[in-house]
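A single chain, nothing else alongside it, follows as structure tokens in the form predicted alone.
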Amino acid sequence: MAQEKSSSASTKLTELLKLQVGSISETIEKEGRTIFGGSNNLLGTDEITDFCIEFLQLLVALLESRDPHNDGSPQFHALEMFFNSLSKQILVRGGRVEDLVRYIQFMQRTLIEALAHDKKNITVDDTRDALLFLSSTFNELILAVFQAYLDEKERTINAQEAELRETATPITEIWDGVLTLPIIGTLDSNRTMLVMEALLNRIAKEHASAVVMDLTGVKNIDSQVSHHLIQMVRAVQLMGSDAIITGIRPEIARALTSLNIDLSGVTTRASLSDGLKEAFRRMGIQVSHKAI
């Protein structure tokens, strides 16, 4: 019996949409131009017209499906993906998620008002069932918009983190075969792996003979950080390059000593300048001041 009532309400709502499709489309299209068009310049006029028509077509397809209340149906999934895709398109262009939600709520109100104007052809029970259907459906569509928003935010955050990691550990070729890697901040496991991978790739690409790793920007060091540092040094040496560590401040030296870190076989110099001179010396390059 409940299925029959649901089917009756869906049929009435479908008939209503088909009868008033012109006025409903015009109403939601006008609001779409106000929110996304004009000076906001998020969507063109043709784009707004197209997505309004597509939305109504997808909604009718859902209403005409075997079970319009089934949010796992292909018809519902198509409507959900439509809003997910639209949301991402608008968000990428600088739109706000609040405006998207307000617009979806406006669509819902427009359909409810259309029901209110058609009291002669729809019973009270059908009206109630139709309202419940619209409420449930549009709540799911709003969730689809928020999911698109979260996906876009995650993509942006991941891109920013990748950019920060890249700029935080710039690997520079100072001379043919000589690379410098200033390490700033803390070396955790994830960052060590990323830096090591980038560094080893650059060594292979540039056929580097020496890598000068400067620790001036490292504020403190513990057993885990020192372990990661030694890992990087050993990896550089396995690639056939000389690893030279510079910028070890007194407090860092004391910490390494107290941790009993074995730095035998690791070349250290006081400053980046001294480290570069050592690298040049090993390559047989003589650097001298030019007399003025």
Contents of the next structure:
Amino acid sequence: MAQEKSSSASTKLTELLKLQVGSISETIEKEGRTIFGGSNNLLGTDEITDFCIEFLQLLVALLESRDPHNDGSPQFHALEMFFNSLSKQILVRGGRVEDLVRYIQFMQRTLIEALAHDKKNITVDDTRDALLFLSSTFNELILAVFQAYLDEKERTINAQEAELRETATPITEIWDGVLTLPIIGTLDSNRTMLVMEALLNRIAKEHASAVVMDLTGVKNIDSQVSHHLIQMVRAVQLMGSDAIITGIRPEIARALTSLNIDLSGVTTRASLSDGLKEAFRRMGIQVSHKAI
Amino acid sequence: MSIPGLHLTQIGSGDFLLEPSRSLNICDRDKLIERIAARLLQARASRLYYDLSEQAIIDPVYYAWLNALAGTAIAINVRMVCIHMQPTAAFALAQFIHEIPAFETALDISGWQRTTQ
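Output block for the form predicted together with the partner chain, input the form predicted alone:
Expanding to the full complex; the earlier chain stays at the top.
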């Protein structure tokens, strides 16, 4: 019985939509141009026209499907995907999710208002069913938009994190076979793993004989960080390269001693330049002033 | 004299290259070590290069095998140098070792020769 009722409501809604497709399309297109077009420059006029037509086509396809209330149907999925890609397109171009949600609510309002044009042929029950259908469908579509927004945000955050990781630990080949790694900020387990992985791969790739790790930018150190540091030095040595630690501040040196960290197998130098000199010395490279 | 699971080749005066194959069975490590040591002694070897290029991961069992072999080599006055250690293996090994290994390491044979010159 309920199925029959909703089917009658969707048939009426479909008829209404088909009858008034021109005015509905014009209204939502006009609003679309105000929100996304013009000076906002998020979508072109043709793009707005196209998406309005596509939206109405997809909505009619959903209404004509066997069960328009089934949010697992291919027709419903197509409508969801349409809004998902539309929101991604708008967000990538700098649009706001709030504007898109308001626009979807405007579309819903336009369709509800269209029902009022045919008061004679629509019963109260049909109107109620049509309203229920529209509100549940548009709620799902707004959720799809928010999902796309969250996906896009997550993608941006991941990209920014990757970029930050890349720039926070620049491994530079300062001389043939000599790598420098300035460590700035705090070394936690996660960061140490990433730095170590990048450094070891770079040693293998560049065939580096020496790595100078500069700790000038490390402000404080605790037991865990010093442990990570020693692990990093050990891994470099296991690869067959020389590890030289430079720029240990007095407070860091004191902290290492009080933490009972064994630095006997580690070469340390006061500054990065001293570290480089040591690396060159080990490689038999001599850098001198040009005789005038 | 062939030793199952590995190739032991003389590459210069006193230098030997050990290349383990996939069939190397380190469960029987004592016998293997004895045979390798016998070969090194016979040829009056002074250096043993252990090629780790095919070893993506070094676990505690494999590390114990390397250490035992290096320890025996030292006992017969042979320096064991592990070469071509993979980044993944160095990464894994650095996580669990707490002491300096009995073997030395180098990027490759020429790299080690350069540093010892």
